Each structure stands twice: as C-alpha cells, then as structure tokens.
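The data below hold one chain only, encoded as structure tokens and taken in the form predicted alone.
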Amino acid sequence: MVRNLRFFPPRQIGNRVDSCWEENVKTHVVIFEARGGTDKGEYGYRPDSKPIIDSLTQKGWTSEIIFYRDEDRGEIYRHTCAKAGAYISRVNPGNLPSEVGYFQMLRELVKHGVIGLPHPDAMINYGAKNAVEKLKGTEIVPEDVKCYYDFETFKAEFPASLANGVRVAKQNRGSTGEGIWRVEVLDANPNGVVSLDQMVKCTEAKDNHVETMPLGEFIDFCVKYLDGEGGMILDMPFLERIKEGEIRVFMLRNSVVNIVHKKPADAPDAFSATLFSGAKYTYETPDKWPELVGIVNRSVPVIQRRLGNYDLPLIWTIDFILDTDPETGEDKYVLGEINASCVGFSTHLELSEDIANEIVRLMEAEAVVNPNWMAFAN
C-alpha cells in the first residue's frame, strides 16, 4: 500500500554514509510523483503507480510513493538514499514549475548508488524533440528534419523548409499535442520562394483547431517555444498518412510489450492522435505488427548509442507515422517522437507484473555485478 512518508537520515559509520546498497535496504523502491495534474486518480496519485507497488509486494519487496517538491528536496534525498535501492520517476513533464531541482536530486541519488529508472539525463535525451534530429539518416528518420534553438535561425530557415511542402513544427515542452503545429503555405509563389508576409494555415494538434495568419506572425508567436532552458523547435515534413494513425510502441527496457494504434478523428483538418482531440485508440499485441517490431529491435541499439549511451529507460515509448517509400512503394515507419519521462499504462495495468519482474531482475543483477551503478552502459 502507499505509506505515510517518514524521513530517516543516512546512518553514519565513521566518516562515511552507510551505503544505499546494503542488504537491508536494496529491496525497497521509491516511486516519485508530483501532486496535481490530469494524470492523477481519485486518491491523488497516478492510477498506474499503485499496481507497481502491489506487484513488488507480491515478490516480497517494499515500495512507496513520494510526492516531490523543491522545498522537501533535502529530506526526500536523505530518505531515499537511506532506504531505497532504486527509484522510478513518474513525474509528468509540466507538473513541476521547474524540473531543475528534481533532476539535480536524481543525479545525486544515482551518484550515491540508487538505481535510476530512468537516469535523469536519459529522460532529457530521449524525451527532447531533438532526439528525432539526432537519429536522422537512420532507418527510422529521414534526412529532412532539423531543430532550431534560437529565434533568428528559425526566422531565417523555416520559410525555406515550407517551400519544400507542408511542415510540422513541434515545441520541446508541452504535452497532448500542445505546441505541435501543421503549417501549410496558402497561394505559394510561382518561384518557390516563401516570404514572411505570405498567409499560412496552422493547425494545432492539441485540438485540431485552425488559425490563418501571415508566416511572420506565426514565427513571432513561436518565440515562446524557444525561450528558457530546453527551448527548441523540431521541424519535420508533414506525413499525409498520419490519417491512418500514429503507432505507439510501448517498451519495457529493450522489449516491445504493447502497441497502440491511434487514429485521428475523421475530420478535414484533424491530424492529432491524442484522446483529447477525438482520436480512437486500438490496443494490439506485438505479433500483429511483426515488421514494425523487427524495425524497433534493429533500431534500439542505434537509439541508445545516439542518445547518449545511457542505460535504457524502464518504461518508454516510440511513436511512428506511416509513410511510403518513393522508390519501392512499400510502407515506411517514420519516428515522430520518443517519450521516457512518465509513460502511462493505465489501460493495461496487468503490465505491472512485467515491470516488477524487470525491476527485480535489474536490481539483483546490479547488486551482484556492480554495487556502484554507472550512468552509462558499457
């Protein structure tokens, strides 16, 4: 069950702090959440966190949910380091005013022997929109993608991208389609040059609403996506076959365990694959998608290497959109984004058993092989 949180300072032995990897604490897991947000159930925590606790309990392990706040960071750190062999991060992006303090604490926990599920820098590298750019030229990402990190570059280069066709501009932050825009030039110039005063049709994935404005006005509007830490905009071609649905691959470490086929609402401008926008979800087993599973299995080592060579996240997703190979006419699967910060599985709570098994396997292996968990895989 979810415990009432009590804090215990680390036990001192001489001049050192007692190791987090002693036998009496290594079978305890802390699940971090943040209060508030639309991802919570009736008791205030995520509905897919409690099943993990139940599955670990059945294996004789202990676990608890701790709600992170910057004000409590020191106490939470000391408590976790003293009791836990691992943490699971279940904090949805946007549920904290800033993730800086949270990630600093997670790095310190990993540094002092607590297994990070996942490591905070893996969350950043996998979840950032430039993960797509880092994978361009691979089997799952074409060359025609780029990221902008400052306003002047975006203003100078985005019009040229639009000259090649309809584009999708994605902000790095946000969720459920917020700040993801399909941008199409209306009445393009015959010479192929797109100017800032030309009208563009902009459709946001959040709710498929449409706005028409001069391109320069849209670019000015997007400046907010470039401000602050992690500000960036991913620019990639719009794929018409999104109408057939986005395919989300649910990963448990390096294994495909579930696939969700998310089909946008049947409306003229709809391209969003979020439930909020009216998309319909179909849940399928991996054996229904053998070609895609093969692509994922081949791609995981490349993804891991190009995104920092961190240990794979415990739970993560890879989203694909169908395209057509112009040379062969065959289907292609193009990466849309990766999610690794707080992937939900509330529609398949039975997966908690597999998740608990993987946690136990990981922690037991680390206890035998290397008591000082490394941030990077060899």
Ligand SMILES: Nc1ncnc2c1ncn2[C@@H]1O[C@H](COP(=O)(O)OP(=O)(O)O)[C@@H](O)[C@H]1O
The other form holds:
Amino acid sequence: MVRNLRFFPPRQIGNRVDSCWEENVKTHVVIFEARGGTDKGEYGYRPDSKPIIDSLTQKGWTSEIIFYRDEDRGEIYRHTCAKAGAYISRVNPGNLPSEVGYFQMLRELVKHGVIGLPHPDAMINYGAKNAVEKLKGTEIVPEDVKCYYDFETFKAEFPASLANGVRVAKQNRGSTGEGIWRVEVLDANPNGVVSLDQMVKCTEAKDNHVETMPLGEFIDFCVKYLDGEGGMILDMPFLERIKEGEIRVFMLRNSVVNIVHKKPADAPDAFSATLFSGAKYTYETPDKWPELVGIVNRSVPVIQRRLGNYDLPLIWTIDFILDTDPETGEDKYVLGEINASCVGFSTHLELSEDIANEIVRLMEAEAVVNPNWMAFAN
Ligand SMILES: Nc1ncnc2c1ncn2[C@@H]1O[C@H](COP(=O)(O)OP(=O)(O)O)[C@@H](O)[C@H]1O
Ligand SMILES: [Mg+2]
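Could I have the structure of this protein in the form predicted in complex with the ligand, to go alongside the form predicted alone above?
Then the entire complex follows, led off by the chain already shown.
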C-alpha cells in the first residue's frame, strides 16, 4: 500500500536519543479550494466545507480554507507545511489553468509529512477515465472497453470498435459531460466494416446536443483530448439502460454512505446524468440497494489494488450504469467512472460529522503507526 510516509528525525530526550515516530498529531487541517465555479456559495467557498470545519472544531481541532492560486503557491506551501497535519483537496484540477503546480505542491507537502487527503497521485489514478479500463475483466467492467493514448491508435482502432455497436468516447478532463460523446454509425455498411467517410451521429453528454459528421472528421476533432499530460480517450459500449439512470455510490473511504440515482431528461437523445442537461436526482439510503452495496464492498479492494494501491480517497464516488447480462438476463452494474478530486455533499451536510471523525482517526493512526510496519498490509 502506498502511504503518505512521514519520517521524523530522532529526537533528543534528556541525554537519550529517542528514535520513535512522532507521537503528537498536528491538529490543524487545511482545506484547499479554488476561486470561482458553480459549486461555491454566497461567500465564495464551498458550502459543504463549513460543516467539516465546524465538526472538526467540536473535536477541538482547527481548520481553515485556503484558495489555491499558482501565484501564491510558495506561500501556501510554507504556511501549510508549518501549520497543518493534513490537507483536504477540494479543487477540481481540470478547472485550474494548469494542474502541474498544484499537484507539485501537494506532492511536496506529503513528502514533508502533511497527510494528503487524498495524495495527488491517488486523485489522478482513481479519478482518471482509464480507471475503467484498468478494471477490465472484474465484476464491474466488461471486456469490451479500451483506452487510447495517441491519435494514430485512436484513428486506426476506433472505427473497428464502432462496428461492434454504439460507443461512448470519453475524454479524461472535465467532469460535466464535456467531451463525453455517444457515437453511432448511420447507415451501417453491409459488410460490417466502418470507414472514415461514413456518417456518424455524435451526442455530447454536456447538453445532449447532436452533431452529424463523417467519422474521420469526428476523429480529427478528438485530437485535443489526446494532448498533453493525462490526455486519453476511453472507449466503452453505450449502455442503453442509462435511461433508467446513473447510480452514484457516495463513498467515505471504504464505506458506502449514500446513493444518488440520476435519471437523464426524458427526451429522445438524452443520455446525460448531469443536472445542467436536465437530469433528475433522487437521494437514497444504501439499504435500498443491497445488491449494489455488496458488489461495491467486494470491489473496493480490487479497485484499490488495480489503481495503484494508494490509500482510498476520503470522499469519492463510484458511478454505475445498469446493463443486462446477455446469458443470464440478470442485471449487471457497469462502472462508468470514479470521481476522486472534488466530490461535494451539499445535500447531506450531516455527513460532515463522519468526515471529521474519519480525518481525526486517520491522523491519529498515522501518528502512532510506524509506516515501515503498516497496520493494514495488502
Ligand atoms: N457507457 C455509457 N453508456 C451510456 N451513458 C453513459 C456511458 N458513459 C457515460 N454515460 C453518460 O454520460 C455522462 C457523463 O459521463 P461521465 O463518464 O460521468 O463523465 P464526466 O466526467 O463528464 O461526468 C454520464 O453521467 C452518463 O449519463
Ligand atoms: Mg460523471
């Protein structure tokens, strides 16, 4: 398990050098946010950050929100390093002008003993769209998914993929359906081969708008999704039963805390579960979804192992779409994506208590367990 290792140099106690690990927890937590964005309240910060602060205060801990900007990076780093035992990252890195500096700062903080909630590499590995591909062959991901990292492979292989049926091509960045395309070949070729000049119907999950164009043109348009660090396109089957809704499992580390059932708008081309596109959300307790909760509980260790063995994020979601097993006719839950970087819980503010408890327990454990001999081995 990759953990946030903290080494404290040996301390001089009287005339004896005590080489044990630091026993005192720094009981201050910094919450990073970014300015702007639709998730902010009247006073500029996320409305669901305040209850975390209040819950920590009740435990006798202190915390504060810091708005990250590249320009202030050095000062923020020094302040956090000196004051905080842990940080909570509540920034959507895709919304920063560049995520490089932010991740660099988080990495340095972890290196210098601040507990990362989550560690930047955990954020990257759990939250990237290729998490679905990395879980291929498990109970929650079918074999028929792939991920492209360069334009040549995408251009060479995506047409053949479309010959198998309607696909969803997903860019890695963004989180509101932008660059998430349902792609369907119109007038399929009788010999089953799909060529670049065939017309495709492309529907974007951002707003369910439809564009029709030759496949070659769509592929060229997608070149931007493959640019730069983290550039990739996930290619998975379009799951018809998205009409019944996307099922979001809200996680606090390894426990399911609630379920959000997101039903796309009732319109012919609608497949998006985003609020902006008109989807309707229903909040449900886990006991309404016993089968799914069982699957999630079984899958969490596999998810953790396959996605790099990082500590589980504090707050994260696992999003599923229903499918039907062609052999048994039974329901199957297919992983659509994992969100690990800036999950909100504005509708369930009472969760702040559990979140604060988890932070405190975690920091206390980090302070007493020697990371060379961890409590939880794989
Ligand atoms: N394989 C799929 N089949 C059907 N609909 C899908 C599929 N994958 C994604 N969607 C729809 O597209 C929306 C956006 O895709 P998602 O993977 O959640 O990306 P984002 O990061 O933009 O939220 C989902 O909320 C869901 O409604
Ligand atoms: Mg999503």
